[in-house]
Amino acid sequence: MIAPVPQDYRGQVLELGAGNGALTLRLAARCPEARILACEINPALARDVRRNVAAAGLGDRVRVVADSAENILSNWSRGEGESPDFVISGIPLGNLPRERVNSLLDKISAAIQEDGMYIQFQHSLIDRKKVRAHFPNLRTLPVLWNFPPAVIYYGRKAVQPNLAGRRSGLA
């Protein structure tokens, strides 16, 4: 799921429903340089991700907030911080209501870096169009070695050209 995100990268990244932390620790290791908020409407398994990532040491370049992902894209957008070069999510879409999936896919379209990559778990195809239709490049592959199976949609804004030598170091 995070492999299009480069070891070297020395960016910000953004983790909607990050769950119990297990993928935001991954991530951190694998970007030793990149900055991530992680964010967890959850307050109990956010208070989870805290404790794993003080435990591994990451508090300085990791930081944790119990809050729902449109509050977070909200301030995002009105200017508020670094806009990220990744947005990494494991909210459940599908079981969203079709305006709330709208909303966030707005949100995180407004609030990632233009030439940027939105990454989504998903463990069903029904959400599809709605990405596509904010990410018009978007990559489906399936990961057949989870259980249940689920897609992750690897989604750009646009055809990027090749983007070598950018300070993101997407390609």
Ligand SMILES: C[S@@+](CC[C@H](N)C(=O)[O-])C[C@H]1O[C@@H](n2cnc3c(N)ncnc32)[C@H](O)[C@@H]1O
Second form
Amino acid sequence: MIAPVPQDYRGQVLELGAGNGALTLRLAARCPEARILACEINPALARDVRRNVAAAGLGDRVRVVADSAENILSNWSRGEGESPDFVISGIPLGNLPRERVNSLLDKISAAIQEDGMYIQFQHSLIDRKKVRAHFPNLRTLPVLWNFPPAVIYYGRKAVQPNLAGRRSGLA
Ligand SMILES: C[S@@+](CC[C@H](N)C(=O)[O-])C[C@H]1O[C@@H](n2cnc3c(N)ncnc32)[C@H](O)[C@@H]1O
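Form predicted in complex with this ligand structure, per the form predicted on its own context:
Full complex below, order starting with the chain above.
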């Protein structure tokens, strides 16, 4: 899921719906210079992520917030914080009403850098058209060995991303 994030990436990653932090820790280990803001709406899970991050000695560059993705993204689009190059989400879009999915995608699209990448884990293709409407440069990767089977969306706003890339590896 996180393979497109270069190992020497030095910018900002936003993770939405961090669960217990399994992916957060893998990402932090893969990209030792990246800064990660992980949000999780369930306060008990957010506490677990915070504890796991502290135990791994990652507290200086991984911040965990017990809040909804919608709130975090709204703050971000008001200019609070550096725009992320990567937004990585495990939020189950398929369980949300259509308007809420579109509103979330609007906010992700507004927060992310122009040539950034949105990475979304899902168990169905039900929201693919909505994702593509926001991120027209979309690759859909089936993950058949996952149980239950899953797909990962890799979306960009630009059909031809700006390969000049401010940070490492954005091509
Ligand atoms: C499939 S789990 C993510 C698993 C995680 N990637 C991992 O590696 O463990 C989805 C998570 O998204 C959280 N979530 C659902 N809606 C959310 C929202 N609107 N904002 C933030 N987190 C949300 C759920 O509480 C759940 O923990």
